[in-house]
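Presented below, as structure tokens, is a lone chain in the form predicted on its own.
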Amino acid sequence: MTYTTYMTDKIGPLPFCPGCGHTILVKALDQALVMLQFDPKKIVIVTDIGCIGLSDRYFTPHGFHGLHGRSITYACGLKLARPELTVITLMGDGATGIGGTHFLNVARRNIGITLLVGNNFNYGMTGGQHSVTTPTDGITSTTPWGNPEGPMDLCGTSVAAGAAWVYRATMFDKDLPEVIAEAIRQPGFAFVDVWEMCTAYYAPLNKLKKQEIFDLLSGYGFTIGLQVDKPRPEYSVKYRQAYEAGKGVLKSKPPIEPKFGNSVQKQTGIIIAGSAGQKIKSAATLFAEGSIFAGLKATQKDDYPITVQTGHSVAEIIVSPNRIDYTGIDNPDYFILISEDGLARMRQTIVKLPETCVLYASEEIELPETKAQVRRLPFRELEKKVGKLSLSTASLAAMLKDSGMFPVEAFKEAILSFQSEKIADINIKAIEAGAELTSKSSSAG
């Protein structure tokens, strides 16, 4: 079928101020998609809100219509989730300065959208406040004075943030419709920039007519006409082929499947608190896993500060028979203190531990008053036997063979499992030395 226009007058004619250079976009925009003829079930025109954003209600094809300044980001979420779309944006300049990081962005990543930009020069909808594109000097309800500010060049900052086709037209331009259709035609991202007039606002202020724009063009040396043209792969067809490359090196984890008991009889809590780089969380990761490998249901939770290499890291790990609906420890059952650095986190939590928790702590620690069971063991020791990197599944294991949960064996199945083979066998070995550890130890007060 031939579409003769791509636009509806059931609600009545367009609503834009007499004059206003929006009218005129958006007419060439339906004649340019008259003149591709593209099926109007696969075009989306997204907006914002301006009166510019008045506009998608009036055409055939899908609108979305969204949050000032955000239009840019919607049209890409659309192009990047159904790339056979064609995905058409109409903004007003204020949009275009709100989400001045989106129109970067777009243009850096070259992600295939047609950017439309009715630039009339201030705020149109909200009462004629000064926009990113008013001229020096320009009369605003915001610069009652005139605008001490300079313009932002629209194409100037799309080219620069690497953008690979863009124009510069104005609402007088014959020949708009023509230039709105290449850019539709544009495989990545593509920018037309439309100097219009507000005749509610800006151009009686200012006394804007033709020439007056022609003549700030000459004034900023602006051009009309295409700005730049160096395609380049568009984003979401590079990320695809890059997705579709790799795919099989991407290797995923193998389903858990119970292998052992376990004597868990209900919720339990475990905290481990140490230092950055003891592998606190990856070993705290790998019990859970052992404990889902003997049955159980299992959660993780994890803590540390910004700088990551440094300060305390504590993970809490839950074991249950049944489903989990609280991923929070009120009362640990067990805690296991292995550094100075997870004393300094989680001392007043350990100074309310409850005489029902087992706390093993290493013994040079000098730990606060607390009602937990306290058994002592050389941590440090153990340490300097497995190394840093493994003390945090050696202080687990011996927790695990002291209080017999579930089997050691679980959790060396998931070491088994989900390390590299020269990583594992260190970790293996952690584990035995840790189990020991807690059969030669006994409690201490």
Contents of the next structure:
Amino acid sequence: MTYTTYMTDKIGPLPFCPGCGHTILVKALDQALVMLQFDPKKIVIVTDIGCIGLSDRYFTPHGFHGLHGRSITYACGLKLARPELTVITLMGDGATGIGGTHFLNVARRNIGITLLVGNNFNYGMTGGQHSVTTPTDGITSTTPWGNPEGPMDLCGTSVAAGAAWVYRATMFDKDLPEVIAEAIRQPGFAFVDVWEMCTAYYAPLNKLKKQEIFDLLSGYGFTIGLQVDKPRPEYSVKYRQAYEAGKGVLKSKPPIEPKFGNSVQKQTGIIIAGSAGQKIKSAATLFAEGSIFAGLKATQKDDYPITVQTGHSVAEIIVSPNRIDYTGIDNPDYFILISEDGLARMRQTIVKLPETCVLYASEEIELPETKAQVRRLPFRELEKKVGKLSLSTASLAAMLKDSGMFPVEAFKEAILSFQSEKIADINIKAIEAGAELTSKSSSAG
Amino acid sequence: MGYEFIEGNEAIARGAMRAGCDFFASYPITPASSILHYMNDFVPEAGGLVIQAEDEIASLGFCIAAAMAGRKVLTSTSGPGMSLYSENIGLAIMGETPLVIVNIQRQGPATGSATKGAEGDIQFTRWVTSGGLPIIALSPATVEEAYELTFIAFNFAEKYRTPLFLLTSKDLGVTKDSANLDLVKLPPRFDRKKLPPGQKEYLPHYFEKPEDVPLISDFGGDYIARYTTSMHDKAGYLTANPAVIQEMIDHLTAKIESAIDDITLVKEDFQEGADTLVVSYGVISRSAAVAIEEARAKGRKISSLVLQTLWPVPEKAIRDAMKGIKKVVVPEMNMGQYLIEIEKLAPPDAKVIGVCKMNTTLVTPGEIIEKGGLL
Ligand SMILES: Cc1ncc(C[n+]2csc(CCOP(=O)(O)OP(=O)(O)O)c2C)c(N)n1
Ligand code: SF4
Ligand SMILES: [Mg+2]
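Alt. form predicted in complex with the partner chain, vs. the form predicted on its own above:
Then the entire complex follows, led off by the chain already shown.
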């Protein structure tokens, strides 16, 4: 079947004012579609708000009419979801302004939609206010003394943002349908900036006719025609290529089958505080996973500055024989302090620790007054032995051995299960060194 | 299968995958960002697509269009991003778009305490966009529920052709917990009902009774589809006819409100002879559980109602729970946002006490016992 038009008069004639450029643009799009002869079920006309946004419903293909300035996002969503569709967006210069970030990003991403901007230098629909393309000194309802702002070069902006195909046209161009068809044929992003007359507002207020539009163009030093034609792979194609080339880098974690015993009778809160770069967060996770290997339930929360490589790092771990409802630790049972940064962050907590809490603190740290049972441990020496990145693991092992909550073997099991062989090797040694510290000094075992 | 040590955000991502999610767009924001990371791990492998948008407006714009092109769609954000979602949420309601929006709440307003929790967006979710039409919001309390309710949120979104909100906070999203997702019982998966082939045309908003959910046909599918942000008739054409407009508003309202029994998810733990009831939701329901257990251990009779459905308000369940109750305690990580809903429904002789704070820390069991007078 041959399509002679992609428009319908089912809901009446086009609604635009006499002489409005939008009528010419919309009809040029229809002629372009007739040249291309695509199945209307494989075409979507996307619009947003503004006079130009009234146009989708006059077309026979799918029509998507969205929020002011956001039509590029809907067009992209449709194209990403169904790359086989031909997605054409019609929007105004006003929409291009409010949706400026989408206008930049679609060019950069090269999502294969076609963008047609009906650029009439003002907001037609809302009463002729100035837009991002209103010429300097242009008269509009909001610039009655002349526009003090400078206009944005839409083509230049799109080219600078990385558009693959950009064309500047006017409503007077006889080849507008061919130009639009060529834009639609582009596999990547294609943009046509169509300079138009709003015969209700901007054109009469500024005595803008055909010649004046060409004068405006030459005044800016702008040309009609192709501004850039640099094809590159369309986004969805590139996305799949990148995924296929990089896939397999992710490994999923096997589940944990409890296989050790434990002696934990009640919900037990453990805090470890130190510095960024001490791997506190991951050591705490492995410790908690170790407790799950020992048949316990566990939770973990982390606290660290947004700038992750500086300052403190604190992890709160709860282990419990039963399901953990309240995940806060109001009264810690064990507190491990391995650096000054940790003290700086947790000073108030340390001051308030109850006498039931055992505080394992590095020997050189000057502690504030606390009711906790303080165990001084040679963490600096331990660090020399196990390495900076493993002190957190080693100190957790020291606490574990001392407390006897569950076997050190369970902690080792987590490390062997979830860490690469090389790192596991280092951390197993760290666990042994840490456990040795307290197995001598304590009878808890 | 055994246990895993995972955070709520991972459970949400896994629940979405289990529901068949194959499109995800989002803009990074603490404490929701890790959902973007997990989905990036899961979705492309399943053949779908994940895109980090230029902002939350684009993120939800991509999602709405992808959903209307047949994808099962998730997006995630936190308070500041919810603010930017607002207008597009209205569009999704207007266009009857099935998708799931996750809000991992953080303390606000504005940037608030960016890395800290609170649940200050409860009423904001209800009134998130202009027009004031009803929405559906679910709130999980545990990692397992995060998985379960995300799956159910997809079911409801598909069944009622509407954006579904999953509301939780930093305290569930990024707290790791020992969980066994294989033990979570899920209902059967529900996918949107499509217009069967062979019809004359597709009326995107066709209903006979106001509460009917219109059959859907995808953009790019067998029928020409129309979607519009404007007030429309059943065919999706703009209309200015007040009668047609009211009919559409009634439909969008009735569709959600008549579903209340189906979408009411609550956990009841009533005690014979109790005159005190604790109504809670989300992660604070776990503090409440500890407080109630402690009070019961000391001989107090206390009933508990935990809401998983926050919007529409499960009025019947709340009224039933309040029968014979003299005191209702409502702990929240905000300044009393659900409290006002409970106050509306409480018997005139019942005292309603809010245990409210929004200082980034969890409401503790001790605070609930003390301020709620549970002992
Ligand atoms: C968020 C939002 N802000 C403002 C408006 C009001 N509005 C409707 S159309 C429009 C300007 C349209 O101008 P343009 O895109 O150039 O289209 P034209 O009418 O000139 O074709 C504005 C500001 C709106 N609909 N939505
Ligand atoms: S107001 Fe301007 S843009 Fe709108 S239809 Fe009339 S002439 Fe065209
Ligand atoms: Mg305009």
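It should be emphasised that the depicted structure is a prediction, and the values quoted were computed from it without experimental measurement. Residue numbers count along the first chain shown, from 1. Throughout, rigid core stands for the largest set of C-alpha atoms superposing within 1.5 Å between the two forms.
Would you say residue 117 moves between the two forms, meaning its CA shifts by 2 Å or more once the core is fitted?
Not so; residue 117 is displaced by less than 2 Å.
After the core is overlaid between the two forms, has the C-alpha of residue 289 moved by 2 angstroms or more?
Superposed on the core, residue 289 moves its C-alpha 2 Å or more between the two forms.
Yes/no, residue 58 Cα shift of 2 Å or more between the two forms with rigid core fixed
Not so; residue 58 is displaced by less than 2 Å.
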